[in-house]
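Taking the form predicted alone, here's one chain by itself in structure tokens.
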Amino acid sequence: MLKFNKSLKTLAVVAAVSALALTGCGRADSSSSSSSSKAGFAQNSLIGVALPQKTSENWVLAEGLFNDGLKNAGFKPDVQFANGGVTDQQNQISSMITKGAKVIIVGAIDGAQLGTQLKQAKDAGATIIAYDRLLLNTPNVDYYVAYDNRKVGQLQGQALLDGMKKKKATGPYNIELFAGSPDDANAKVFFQGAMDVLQPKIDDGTVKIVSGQKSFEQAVTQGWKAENAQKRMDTLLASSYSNTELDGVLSPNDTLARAIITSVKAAGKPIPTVTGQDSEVESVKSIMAGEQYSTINKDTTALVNQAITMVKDLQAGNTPKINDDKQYNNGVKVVPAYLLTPQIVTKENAAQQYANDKTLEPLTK
């Protein structure tokens, strides 16, 4: 009977040492599947690019430039313009999903339509960039890589105050304002932060907007579209301008700023102060014409790069780098961005600033 028991507290002692065992072994294969988890994707997983329509030159050469920079990365672009609307756009993204994109990089027509197919995104387990424009009003975006957008308005609004000054050394100065389409997150961002200059200015009486159009609904400029800018500048004109001079436009890119040029051009009235973005081509030729007066440089290069380098990080298990965590609230949640530093470029600083640009700097000499 002795022999007996000892055998028994001997199995109990194996079975406990066992069970201790195969616990710490769970243990262990927990962490290890808690440690993998972070280990990212296959370097040659495919990323969807979801771009709007091709409405200015830095779209257009975006498109060659995530391919390029996501192909020599190692991983396989799926890069797509949704030129039918944002419908379109739903269904790339959709289809994106369902080709297993790991990671889809999301510069929106209507950043706030995409919603229903974001959360597919995330449910799928793909990670969502939003690119140069926030995604608005869902939790399913993890990054947001752009230009500081609120310092673009805000060189905007200076560079015409500037523009103005080198003109006629006192106000006041008769203004309008434009602004982007009213789908592009970006645009209301460009004209607050224009305002935060030019407001103090109007208060204190030395601009005036003769128009009375002062505020961003009423000078928005649906679709981004040259013709919708170039109609409401003539009207402008013709309303308001007949027998007062126009001293500056506050035009939020490249493309309006030269549809604006062509309606005051056709009126017979002197161009005046008119700002812009993008660093356009045509553009640039205008300011060293000396009519458009600035432009902002937002090198597309160095944007797609930053969101490449995001994917990069990320298929390596690692957390993207940003630079700010308060500033972009998309109205669920303020999303964690990384932002580049815009600069105002004039016929001034143009060389300087193109000066490693081998489309723009020829045009600067």
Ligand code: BGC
Contents of the next structure:
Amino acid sequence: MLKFNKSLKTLAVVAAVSALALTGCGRADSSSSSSSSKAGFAQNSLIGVALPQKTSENWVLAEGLFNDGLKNAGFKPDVQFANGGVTDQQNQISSMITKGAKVIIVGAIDGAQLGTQLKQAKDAGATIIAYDRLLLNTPNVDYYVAYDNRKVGQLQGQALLDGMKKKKATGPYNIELFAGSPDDANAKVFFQGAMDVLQPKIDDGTVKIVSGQKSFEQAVTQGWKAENAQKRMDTLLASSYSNTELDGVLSPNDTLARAIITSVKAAGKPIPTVTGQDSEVESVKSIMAGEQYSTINKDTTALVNQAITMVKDLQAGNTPKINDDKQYNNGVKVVPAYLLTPQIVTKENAAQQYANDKTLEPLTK
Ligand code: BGC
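Having gone through the form predicted alone, I am curious about the other one (the form predicted together with the ligand); can you provide its structure?
The next block holds the full complex; its first chain is the one shown before.
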């Protein structure tokens, strides 16, 4: 390859060919990547990564992984958190466009509020990848890379039933439902996934939502904030459970699960079966201590690597590999997606699930 490169005349062609060689070498999943004779863009290009707020550990981990992974692949990363909210994120994306970003990876705070900036990005020639959360109501999103969110919800719904059954062989079981932040497109999908499993049990009377708060709108937790979930749980306990046993709580993630458990403990009640998501350190500890029942293993490294693989393909002028072209309709189009498979984690399988995780594995001993 080196010999061949040396015989080429223009720098641009050398750059393009060596980029192709680099991305082509040793890549296992090149099946659908159609090779092109021209690189998509220069290898040292700026790649923007617009992350939301630090509402769970996975986002914090993603920051470092994107910075290191993009640098190692030869790109210039520009990774930003929008701690100030939607306007902050809009401004950050605008600034990435001005700086000439070739790809902008977006983990949206509110997937429906970035239409103007995404159009500007496309007009400037950038490729848009929705990361973890779908971008809604816009044609200007090229790819989606995420864990299968509906499956996450289904695993949570099933874990809730399994956990309650372990404590009490037969129903009826009294439960309450919590959902994530309504501006995050994932929140509804998690909830729908859980209801795929829970609705038939509600219909046949095995499961009862004592408060009557069954809808997504009633169950939401603004901003994915622990304090909001804790307050709502306090209210539910006071209004519906003074003389009634609470068997289970559907919680969409670990941060909210721990807030719900805090509320139940403060009320002096036994801890019900509580689900979660994200494999956060404190929740893995809680699971091993027999408090929180389950979490979901969605390895952030694998997700970030998948997004970076897409960037490498685009840089080489290849079409990124996708494995789903049906599930994620954003209101305007079905967004081509690469979905990873989430795994349920309970005390029983935690050691096996985290066998390769240096932080979590020791906690399972
Ligand atoms: C992510 C979850 C996370 C939540 C709150 C969601 O979009 O998919 O993993 O718990 O955001 O940060």
